[in-house]
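Below you'll find only one chain, the form predicted on its own, shown as structure tokens.
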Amino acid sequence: MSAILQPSATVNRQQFYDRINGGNCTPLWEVLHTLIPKEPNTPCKPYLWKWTEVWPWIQEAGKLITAQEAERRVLVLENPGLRGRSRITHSLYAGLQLILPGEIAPTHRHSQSALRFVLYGGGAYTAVNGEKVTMNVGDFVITPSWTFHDHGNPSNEPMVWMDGLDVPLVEYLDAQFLERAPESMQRIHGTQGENFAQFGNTMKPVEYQAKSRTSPLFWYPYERTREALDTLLADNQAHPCWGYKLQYTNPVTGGWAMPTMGTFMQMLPTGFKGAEYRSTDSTVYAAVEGRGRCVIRGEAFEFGPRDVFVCPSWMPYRFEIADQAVLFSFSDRPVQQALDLWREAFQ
């Protein structure tokens, strides 16, 4: 029996498709292979944003618009496969925010969760629900969903951090809300460092009752993280793919620090040549220290301090390190794991 469609059958099918199209229906058998491919087929592309290139643009933005005018003066890092959509991966947003000496980024809150990872400068602060913390390079700071927050820079130098948000996820669920506060700055209560004293030492106040799945600790200082990595380096063997890698956690539950974004810090020793790895969570990396390259699907991306790069879903990648490197990263792994979707593969 011939498997070749006869002209009459082709015409009949097309006429059928035209009729059901008027009723907003379409045949699954015509699109099944694109809806459910054999493996992830993301339009996201691997890419690296060099600090030496973006830093002059960030400085120019500081001359063109004030922090209050812009509300948040940020250069969005758009994945080259998703231009015009304000996202670094299908599910995540990333941008580089500048706050100049004496400036204030006014108070607002939104349903999207946000993280800050400091790349340049020191002495600026962020305030979350009336609690204030001063930030420095390598610090990881959380702004939970629907919490008022503002930023200020009383120091004498500009400060830049990477913003990471779950904007595309929240947008997909049609759950996006924004509210601006009547005052540009929050009233600060408590002593700076109180949040870390309460939750940053493997302890918590006895009366504390969790009201959110986000970590109650919102400031993870780099000094503590770096100390932990140094200890691992001294007494443990490096993992063949990622060296020495730690996950930021909610100190009360031991789970993810944020419900929609997984956050990590890793150290890769000098001369490290990693085995190939891939996973379904597209991952955004920011280099804190050191130099090396990430080879993504055969393409090498040379990175140094303050560079940002992205490894898309299910694309194999590996690290080759010239000088001991420390990398921060974030992805949508908590969401994928909660939905039983996450998968990884080693060489």
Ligand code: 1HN
The other form holds:
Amino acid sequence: MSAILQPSATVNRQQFYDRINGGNCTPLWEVLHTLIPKEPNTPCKPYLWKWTEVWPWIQEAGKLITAQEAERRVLVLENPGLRGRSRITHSLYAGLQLILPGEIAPTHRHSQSALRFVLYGGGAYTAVNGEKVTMNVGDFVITPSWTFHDHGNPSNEPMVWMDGLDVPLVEYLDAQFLERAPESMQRIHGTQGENFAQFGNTMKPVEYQAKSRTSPLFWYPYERTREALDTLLADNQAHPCWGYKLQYTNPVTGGWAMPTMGTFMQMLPTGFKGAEYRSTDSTVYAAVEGRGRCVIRGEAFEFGPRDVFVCPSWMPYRFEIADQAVLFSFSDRPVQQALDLWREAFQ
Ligand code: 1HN
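Alternate state requested, the form predicted in complex with this ligand (shown: the form predicted on its own):
To see the whole picture, the full complex is given below, headed by that same chain.
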């Protein structure tokens, strides 16, 4: 028997495909290699959003719609490889939210987990489960899945934060729920700072029993994070790839702050020339301080304060730092690790 197919075989195959197509069947062998590539083949592209470009658009949005009318006045950061799909990476959503002095954003809750990372302004609050948290630049705040939350800005300046949500992940799993509260502002109970007093000091109330994987602490002030990084910088050797890097934790379990999104803060000293790094978790970075460039698969992205950029899954990237930089970042690493999928590589 000859192993070489007759030309008629291609025609026969196509006719076969057409026939089974009518019954919603299709041959695996035509798609196998795109379905299971040798390495990640993400549609996510490296990209950087410059604050100086987006800030005028954010201000313009402030004149076009109120936070109340919009429910959330946000410019979605859409990855150029994923336009029209409201996502910054394949699995994660990010946007820049503006809240003007005197405005409120009404109460709702959803099954998606959210993070806020403050980029501009100070004194606005988010209320989570009836407790107000006042936010300032560099603060990291979480809104756990299915907790009521509303925002307000009693300060006299505009405030902008980056929202990070697991929207695409939850959509993929068809597990979305949303509920709007009857009252636009939550009734506030307890004293301000109660949550931080309970969980923000490496202690917890004796009667506390964890009800979910998400951190019971929802405010991680920049002041503390910055102080920790400063101390590390003074006494320790920088890692060749990531300098000095800490991850935010659930203080009670030691695990991630949220089950679906890993969050980090790192400091990179002036003159730092990092080694190449890659990992399977596409990562969103937001610069807090400093200046430098991130070279992603050979392409340089210059960043300064409040710029946001994306390093896609498995693309090698490295840092070159001109002025001591502090970078916040988040990714789906907890999900990948829980499923034994996460990989990283560096020399
Ligand atoms: C949301 O609830 C907020 O609460 C921000 O501030 C952005 C994007 C998609 C879905 C829900 C917020 C959001 C969001």
